[in-house]
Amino acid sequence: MPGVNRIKLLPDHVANQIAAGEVVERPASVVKELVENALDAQASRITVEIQAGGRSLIRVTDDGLGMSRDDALLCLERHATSKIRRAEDLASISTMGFRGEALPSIASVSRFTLTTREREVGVQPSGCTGEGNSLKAGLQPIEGTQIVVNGGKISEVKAAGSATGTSVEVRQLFFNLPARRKFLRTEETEAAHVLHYLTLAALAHPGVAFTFVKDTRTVWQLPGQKSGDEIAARLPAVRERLRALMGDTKLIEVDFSAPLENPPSRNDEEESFETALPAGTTDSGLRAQDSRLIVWGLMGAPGVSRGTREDQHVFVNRRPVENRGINFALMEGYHTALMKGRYPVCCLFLEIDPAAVDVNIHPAKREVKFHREAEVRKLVAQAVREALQAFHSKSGVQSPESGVGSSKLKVQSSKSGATDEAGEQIVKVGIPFDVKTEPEFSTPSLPEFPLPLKPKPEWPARQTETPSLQMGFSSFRPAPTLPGHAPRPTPPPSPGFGAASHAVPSPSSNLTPDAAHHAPTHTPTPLLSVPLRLVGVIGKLYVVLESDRGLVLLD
């Protein structure tokens, strides 16, 4: 029928369900938005709890500012929020949350209670002029506040006893919509995601105590680390949050500051999506800025690596990202010091001009998107290649006083003018390395081989001779001679090489020089029993050395 209106308004409750589609995408996400409200509340202690993967339960308590009755009721309204007051707040975000949009969708999708109680009250209220109702200045109200929220629709409303700060419970999510509680996956699953989320949370906040209870159990409970506003301050409390988390795990640090350069002239460019600037922020403002990119953290040593990029996290501004370009970033600041297929452990943080970085792409907030987005990527690699090669010049190589164990190795370059009493480097079996450290080696470069050396004096023959043992280790034979090159003598075995390889004199030693060299050879002689000399260390993890018949790489 003409004159009938087909569009209409849609309800409060409906919009805030369609808006839950995209912030609610399961329990998990309800917690992220929780505990980022307890922590721009400038929280130092927050609990959480679930029941049944978060189905059934969702208790997040902190003991932040907390807020007022009228504050606790505005909360519950769409696009009200207490981070961003004008549009040109949008270009310099340093909040976890501004969209306004997290508790009224969360009270729409489930059966919500709200318990706050505001930590400090300034002013005195208006209309209290009772002796027994007036409060003074700076003194904490003496009780909360409580609203009841089912399905979106407020229930209750009325005073209770709390604590100071605020607790929110989520009961029964999705029991409105059956379809999204139904493509809810597992208990276990859920949980995980949960559990990887104020994972992220604690390492980002080293400074506050995270709590989490599930299935009335305490999984863990983090104290607050004490750090600064230096980054050597807050290094330390990283690490530990790192070691209580994740284990004991061989990290390095990084510590990096960069200017970012001028962004080009925008006359002859055409503007898109990447280059575009934020809403009422000027080109010339920007390049006045003195924007800085700081990049510090921990990251793994050379050898430690994931096969996945489970623990590889990144932070912008304390915010937990992902980010294509800072992935590409860290594969190119490692280079070949990772494997093909492996991915570097980390908990790099990023600090930037919150006006050269965009977070409203997405109402999740896990995706950013860098207005220099080419330069921070190569800033990002620049800083782990610097990281590196200040741990592997620190870790230099095993010099005879700080041996591990009862081995010593000696390195001499031959360029130092080494005379035979010094004799080169020989590796041989028998070196009791010590399995519990590990040398520290660093990366030489590759020495230039030495000259044949002029033939050593024979050693005295022993007087005693003792059979040889089996599996052919103590069958110690000169290499066999290649043509063109001369015998090389084989030195006795130093006392530091251990008892095994002089406690066991070889057959050959009571034969004189003459017949020793011509004494028929009927096996050959085993390749751990050659002298090895030290050429190289490869990242740490692989040692070169050469013998007679050719390289010997040992992992």
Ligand SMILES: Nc1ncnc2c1ncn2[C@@H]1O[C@H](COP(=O)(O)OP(=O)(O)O)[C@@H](O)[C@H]1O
Given for the second form:
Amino acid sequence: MPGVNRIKLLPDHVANQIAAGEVVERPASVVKELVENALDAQASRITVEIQAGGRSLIRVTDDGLGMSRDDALLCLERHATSKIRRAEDLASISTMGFRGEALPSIASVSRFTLTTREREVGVQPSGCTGEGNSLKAGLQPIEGTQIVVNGGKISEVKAAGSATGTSVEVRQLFFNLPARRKFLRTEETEAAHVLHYLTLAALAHPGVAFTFVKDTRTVWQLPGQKSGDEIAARLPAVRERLRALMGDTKLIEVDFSAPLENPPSRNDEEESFETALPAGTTDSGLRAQDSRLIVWGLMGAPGVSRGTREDQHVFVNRRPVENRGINFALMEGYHTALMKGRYPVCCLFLEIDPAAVDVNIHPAKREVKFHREAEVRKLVAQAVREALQAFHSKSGVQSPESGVGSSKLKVQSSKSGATDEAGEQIVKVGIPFDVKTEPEFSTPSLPEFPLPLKPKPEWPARQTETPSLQMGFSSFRPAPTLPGHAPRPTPPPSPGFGAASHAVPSPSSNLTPDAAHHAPTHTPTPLLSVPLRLVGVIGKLYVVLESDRGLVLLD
Ligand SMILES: Nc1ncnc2c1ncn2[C@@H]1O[C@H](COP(=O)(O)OP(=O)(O)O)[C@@H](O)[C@H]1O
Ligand SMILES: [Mg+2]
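Would you mind generating the form predicted together with the named molecule now that we have the form predicted alone?
Complete assembly follows, chain above in first position.
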């Protein structure tokens, strides 16, 4: 019908429910938004409680800045935020949130109670976002505020004698959206998602004390770790947090910094609001110089691995992220130090110019895209490699670059003609290992091993005793780790490569007796003086060689 206006503005609570479709997917997303708010409010202690996987209750309590009554009412309005004020602020965001959407969205799809009390004047007022009206006016907040909201409608506002800080209680999530509620998974699955997010938050913020209570049972109680601005001061804090979450796992430190060859232009059109921080600063407080990539954190020592990526945690500018390139880089960096089908254990923080990475490609901001993906991937692999090398040299084992090639084991390059019919490189090993080689000797870079091994028709019969050594180490593969997160008992020591060393003779200890055992009637030619073919390198620690008399594991 002409002349009839059909367009109407949606009521706020409907608009909020629509926004909730994006922000609130499941209990874990509510926990994420509330914990991020607590972190933004400078909380030093955060308690997360859930019941029935978060379906019946989610409560997040912090000891942060708290809110005045006016602010508490305002924070339930859409696009109400204390974190930005002007469009230009979008280019210098240093908080987890800024959209002002989470609280009204969550409140529109649950039975919601906000209880808050501002930090008293004089108690750490500096560094607060400074937006609290009463703080500004220098007034002493007398009491806290409690606001009850049901499905987006405020039903009660009253004074509350609460502790300083904020507590948000979310009951019966999606009670007014049965279709959404039906899509929730089992309590265990939803609780696992909550736990997963909390693990990441706890790792990224070791200075904050986290408590996690599930169905009235305390799952975690992690004290806040003393930390600092420097990586050296932050590493022990992360290490302690990892220990609390994963048990005693052998971890090595990563502290790597390298220039990015092609620093991105700050005017890059792809620059996203979400990642844009003040030039050269990251929200972690570290200085990521524009043209550098900093990789720091902890990663499993050789032999420490998992059957899934569950303990592989990567953060970019302190946000937990998923990125296939980084996954590959980790595998590349570990190379033979990781058995086939196994995944690294790590907690790595990448600090990079925010203009060089886009985290706005995924609604939950979990996926990131680096503008120079290949370069970042290469440097992350290098960071892992260097950490492994440093570990080897520290533990007295010479790294390929420092020792194996130059003094312990000399490898004849194919240039010198030392190849067999199959075109493989032949290694001559003697005791001591520094056999004579041609002057033009060159050591191939070990990470490029294993060299392709062509099938050998006349494989010695006893070789079947240790076939897995050269074929992916399957017989040494540890039982898969059960899925699930901390707290876990101390994991059993991974069989790792130590197990492999028991399975084959070690040249330094029992090689000759072993050779004698296998070939008692043979002429007593020392095994190490027969031609040996290089099969591969395990963990940059052991060199696997084969001869027509069997396998040799060289430490
Ligand atoms: N736990 C909290 N402590 C103090 N203030 C909070 C807390 N949670 C929310 N707020 C305030 O409410 C505002 C709105 O929160 P939210 O809807 O999550 O939007 P955003 O975090 O994007 O600003 C925040 O900007 C902040 O000022
Ligand atoms: Mg928020």
